[in-house]
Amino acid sequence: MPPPQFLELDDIHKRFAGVHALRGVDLSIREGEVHCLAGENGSGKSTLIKVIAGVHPPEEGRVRIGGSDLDPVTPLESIRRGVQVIYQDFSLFPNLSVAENLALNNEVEQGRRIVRWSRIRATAREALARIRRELPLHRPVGELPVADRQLVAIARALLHDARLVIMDEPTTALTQREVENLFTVIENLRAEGIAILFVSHKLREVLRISERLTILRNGSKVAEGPTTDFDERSITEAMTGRSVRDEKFHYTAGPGARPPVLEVEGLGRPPAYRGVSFRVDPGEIVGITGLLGSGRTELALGLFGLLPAREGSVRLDGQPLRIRSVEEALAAGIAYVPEDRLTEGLFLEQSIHRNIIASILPELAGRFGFLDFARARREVEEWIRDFGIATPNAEVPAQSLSGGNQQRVLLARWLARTPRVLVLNGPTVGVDVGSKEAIHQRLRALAAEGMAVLLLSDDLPEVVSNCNRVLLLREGRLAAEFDESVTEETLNAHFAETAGTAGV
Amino acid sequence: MSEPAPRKPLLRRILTADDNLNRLILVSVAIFAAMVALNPDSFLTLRNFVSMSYSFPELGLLALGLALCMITGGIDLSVVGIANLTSVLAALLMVSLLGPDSPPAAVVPVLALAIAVALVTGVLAGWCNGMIVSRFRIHPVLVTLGTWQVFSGIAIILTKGYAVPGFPDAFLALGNGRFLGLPVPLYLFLAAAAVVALVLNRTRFGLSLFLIGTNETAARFAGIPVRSVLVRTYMSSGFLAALAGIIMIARTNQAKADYGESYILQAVLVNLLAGVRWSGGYGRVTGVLLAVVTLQMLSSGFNMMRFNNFARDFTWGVFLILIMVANHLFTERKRRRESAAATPRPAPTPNQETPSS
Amino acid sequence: MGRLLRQHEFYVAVILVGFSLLVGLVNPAFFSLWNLFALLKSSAVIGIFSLGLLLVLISGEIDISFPAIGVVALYLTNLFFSGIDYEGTVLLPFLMAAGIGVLLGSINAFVIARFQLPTLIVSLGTLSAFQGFILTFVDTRIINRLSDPMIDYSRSKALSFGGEGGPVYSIHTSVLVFLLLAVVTWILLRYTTLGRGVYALGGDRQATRRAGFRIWKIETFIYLYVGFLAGIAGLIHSAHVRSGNPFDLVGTELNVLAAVVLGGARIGGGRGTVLGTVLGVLLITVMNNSLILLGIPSYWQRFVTGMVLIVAVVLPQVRHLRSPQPA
């Protein structure tokens, strides 16, 4: 007999000053299931979330959790039951430590006024003990690598004698190896009956941890089943709503011998990176790829003149080159899209017109520093219907348009200074998949143009597909290069291998 | 606009598109009404619109400065202490190069180097508050509070607490000369003003002023040489404190070290109510203006009404807090409006978990 | 000890004891106990007012009016008992100052919690309004006769010995009503729930509600407690100077702020520790009041304040951006 279903949605509608975020969903979780939540950005995961959390109640449908409804439904009672959700920031105090980072929301609850310290490590402990790890209970949080963070979210859960955790992407952050050791987790906890709902957008990872699976879209649910009957493409088709091409990109070197675009020879900032050399010619696109903290953001930096590399050198079309700050990196043409898109690429409050000129305001001042705005307009006219970003203008702020059309604007200032070189970290990262095609089309496109494009990511399919050389960065190094022949299967027989000599 | 334009009711069509502004339209209009009505007899005469025009030229070039600084998300606290040390070089050097008789041949080209001391003296203390706000990312709040300690205690450390008189005439003339009718602060401070405006508007350093109050780091990403734009912006409002310091002591014919004190909280007052955002990325300087020009027909209506200075400062203070409150709910109200419109968020920030509330 | 050298509190005793053997050497009048006394007793006022700046700056925001609510109460609090002649108890006069600095905490609490506002702002409006109000509505005159209670308090000691024939020395109550103060506040930041929640507040605003904290109750309590303490730290101040001046006070927030970020205390929240204060303030009365003894002029002292306050801030920052991780 299959365990009792411990959550039951039943025809949810929620609707946002006039926006239909949800309609009609249902969702159903037994005990001891892992459960993956899959969609597109924008597809009503997060409010799904929510409504189970009791922080948005739904308008319609009911909600049922451990076999009775929430009538109203409300964060109070839903965390009664058992429900406990893990967001994407971990909701943790940076400033406090392991222990009381544990305790302090139980302390809250109970409604306790004084802090009894030996409680508080005791509380910790028993957290620790439910997810069989072990962490410093006196260091501050904000210390912590992110794994241990996340682990520090989850053993908290667990002391509110969680049934079911709802973790929202939890495996953005973290690197494979921290992936491997979340998933023990889960597995525990499913062995422990405590059901999961995990909720994310890389398909390896649902694929690999769920037993069944549901998919939105548009606020609707549009699959579901046993993870079993599911593959990839069958689960980006639903999500997506169309079928996905998947063509891997080839390099074709043009006629005759064109000098390489980038040599580096010997790049490093120890203790980061050192002796990094590679080549990339026209029209190539190469991709870096290495764990977190395998050196690769520091080194993309340092190409970027953010973090300037101090061994080496970098010849930009044969010609020598000096890196040491952002403004000589751009006047070589080199051009960087960062990792974070909220916090490192967009100004969200001003205008798209204003978000795409930013990185050519040299290029536009003219005596005095004044201005061509003119011209300005022209450029931004262009990009926004080249790159086809949804908006009725380019007055609109950048923080009005979704996730996809963000990272377009991003790409669209970049692509305005027409480099010579374009880095890119992680470019598609929390990006619908339609736009993400649309990106890699782009990529493509440019490439063929002649462009040198260096694409940094640990999207392991994103990689294989669209680069002709792969290079594997660990501990700082170079370890390994790959040609177009490259598949997922080899880059993750060497990730394990990073993972095994690193042994942490 | 293709379509034929739906009649907007009359006030809409005066009014701008900024709704900060249109706020601060209403505001200032209803002042001016109220200040007029309170004093019936002394307020709409121009010998008090003459007076008025003489003495907000100082603190609109305080607040000018202070704009800079509030819109790349900082703020300069120092502007006073700033224009009392320039103000008292100027003075100290005026007074002892020059005796009560001196030729006036001896007289020009002394201004000139008094004035270009205080001038440069302004810049630098600028530099020095974009140097430590810029390099040791202390917040700016701390570094301006410290700065004008330290730069109101040069002043005092060099008067040793006295007050220094007595300029010449040629000098003088900066506070009280007119031209064409007008007062001379008046014309430096509009100049300024103008100046201001086509740099935060037209160049690439105003562009980048805004960029980096919005999101600093992205400024960065994006190759906007932030140090170098912060300092040039703290140096910019130390240049205006210091025009605000030179048309000071024109003006009262004496400097002292500890003079204007309480015009830090008038500056800041001049901003909010001018709709500068104080956590950066948003400000006009019509705003600025028109908030300045308010502020002073409040503070000429308190005047005629016998206000002393203490009412006038709790009047200040209260005004401030009342302020804010009102640009808060005003916020508020938009945010609701905008998103009981259509267009989805789809990046809901984490501070609105609850939009629907 | 690696642990001891970690600790910020180390680096501020090391610098109070260095800078101290640096007066005495100098001039060795600093170390004679009764300067020793003085010195305690002068940092009481700075003292108490920081405990309160302490919270706020933990919390992650930063606060200038208390002195103004020191101001009112401490004026408006003589002008009763001075008015009616009052004989009894000096714990009436404390009440009064610490009821009014609540009831304008009050005032800051309900702007600062209820619309979100950044203090620093507000407590610019406040400051002004609340000294302007004492001015406009009630007295510029400055109250040169205090009650008899208040004066007794301004001779009274916690603790004397000596005498018999040597002199006497003593260490003034107000010393002791500053340490009681700074053990009750430890004891609330320490072992509170709420405290730890002003804690939290300044780690991770976001966190600290999903943790089931009501924000605006925390922020409420800063800002009463705020009060409470700027009004005692008022009256003491008008006891110890032995009139109620409604133009003292204002000026020293900056010697405050200082004294709390000298020890250790975060712009940005998060951090800060009573022990860190209280030796913070330590260094700062030593230092305002050995300008004399060192023979520099009085009318140095507001460049040493506005120096003090920018080397507090800039050197931990300094250590912390030489420190290895990127930023």
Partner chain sequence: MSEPAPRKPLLRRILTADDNLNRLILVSVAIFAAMVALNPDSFLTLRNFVSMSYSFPELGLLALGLALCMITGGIDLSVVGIANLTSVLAALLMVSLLGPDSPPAAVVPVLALAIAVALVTGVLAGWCNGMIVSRFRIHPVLVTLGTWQVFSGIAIILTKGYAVPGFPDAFLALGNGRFLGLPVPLYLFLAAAAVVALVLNRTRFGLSLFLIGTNETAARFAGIPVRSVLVRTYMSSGFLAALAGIIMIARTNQAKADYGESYILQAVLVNLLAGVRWSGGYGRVTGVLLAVVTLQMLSSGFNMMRFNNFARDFTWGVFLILIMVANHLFTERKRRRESAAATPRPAPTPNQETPSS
Contents of the next structure:
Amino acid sequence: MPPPQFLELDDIHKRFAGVHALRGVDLSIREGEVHCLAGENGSGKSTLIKVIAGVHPPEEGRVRIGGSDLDPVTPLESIRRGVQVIYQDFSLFPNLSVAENLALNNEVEQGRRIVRWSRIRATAREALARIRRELPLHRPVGELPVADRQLVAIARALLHDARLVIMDEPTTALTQREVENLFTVIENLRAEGIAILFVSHKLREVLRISERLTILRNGSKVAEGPTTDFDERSITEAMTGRSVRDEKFHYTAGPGARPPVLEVEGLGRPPAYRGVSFRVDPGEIVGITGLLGSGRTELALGLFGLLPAREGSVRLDGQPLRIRSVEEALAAGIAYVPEDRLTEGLFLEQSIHRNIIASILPELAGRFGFLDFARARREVEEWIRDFGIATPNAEVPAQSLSGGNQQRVLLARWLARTPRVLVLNGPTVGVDVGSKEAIHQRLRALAAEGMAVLLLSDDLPEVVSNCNRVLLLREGRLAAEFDESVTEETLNAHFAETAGTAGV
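Can you return the structure of this protein in the form predicted alone rather than the form predicted in complex with the partner chain?
Below you will find a single chain and nothing else.
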């Protein structure tokens, strides 16, 4: 006999300022089931999560949790029924320790006025025992790796007798090894009868971890069923409403001998990386991958002048180049798209207009130093149209856009400078499959125009399908180089070897 239904949503409707965010959505989750919710940015996933959590009460439809109808649905009642949501930012206190983050809610709920550290630590140990993990209880959460912060958020949720844990894009910032650890935790929770609603853009993870799948598009449910009934292509087509191309990038050298755009020789900034040498020819997309701590991000920051290299040399179009600052990198024609667009890339509260022109303000200034507003407006409108950025106008704040549109704004900012070398660190982290395809096609078009592209990523399908060469970093050194015939299996084998040498 199958487990009973824990969550049942029937004919849910929700509107915001005339936008029909949810259109008659049904969703059911059984006890102990891992259920995936998939859809592009703007499909209604976040709104549906907030309906379940009681943040956005539905205008029509029924919400049934734990066998009882909730009317109205409130955050407190949702929590009382066993629903816990782990959002992408984890909602933790970075300045407090692991133990304090885990025990704080219990202490407040029970009206404690005197802190007993023995009780705090006991509560924290109990929470971590539920997920079979150990973390340094005294360490501030803000100093933990992303994967460990996520474990703290999961452990805290379980302290509240969670029966349904909703994980919103839980693997966005995790390496492959950390994803495996998270999946182990999810399997343990499932074995205890705790249901998981897993929200993700990463289709391979969806197919691997979930038992059932619900797909939203434009606020409506367009597909549902056992995960075994789907594959990556069918999920993608349901999410986007179209067939998404999955072609491999092929590099073709132009006529005649052309010097490399970028030459790196013995570059190093110990202990992060050392002795790194490679070249990127015009029109190449060269991938750089490696596990967490491999030095790939530090290498990118070195090329952009944020963490200048201390050893080795760089040549651009055959000319020696010393990169000691961001200003020198930009002047030479190097642009960098960071991995975390929210904290490192965008000015979230500023308009799309201001975000795009931020990198070309001197070029837009007139002879007396005043901004040419008409030219700036034309430039921004052209990039919005060229990139297909979905926005009512250029003056809305960047934070109001979906993840995919935010990433397009960030790319537009740097491409406005027409760089010779484009360095991208995780260019499609947290974006949906439609936006991902659009970004990949754009990179290929830029390469076809002769730009040199460096793509840093641990998303192996992205690296394999979009790069004509792949460099593997291990503990700060270049460990291997592969041509365009490299497969995901080959790279995975090297990752496993790396993990083994690290004693994992």
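Residue numbers count along the first chain shown, from 1. Whichever C-alpha set is largest while still superposing within 1.5 Å between the two forms counts as the rigid core. Bear in mind the structure is a predicted one, so any value in this text is a computation, not a measurement.
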Task: Threshold 2 Å Cα movement between the two forms for residue 156, core superposed - done: no
Open item on the list: Relative to the superposed rigid core, does residue 348 relocate between the two forms - that is, does its Cα move 2 Å or more?
Closed with: yes
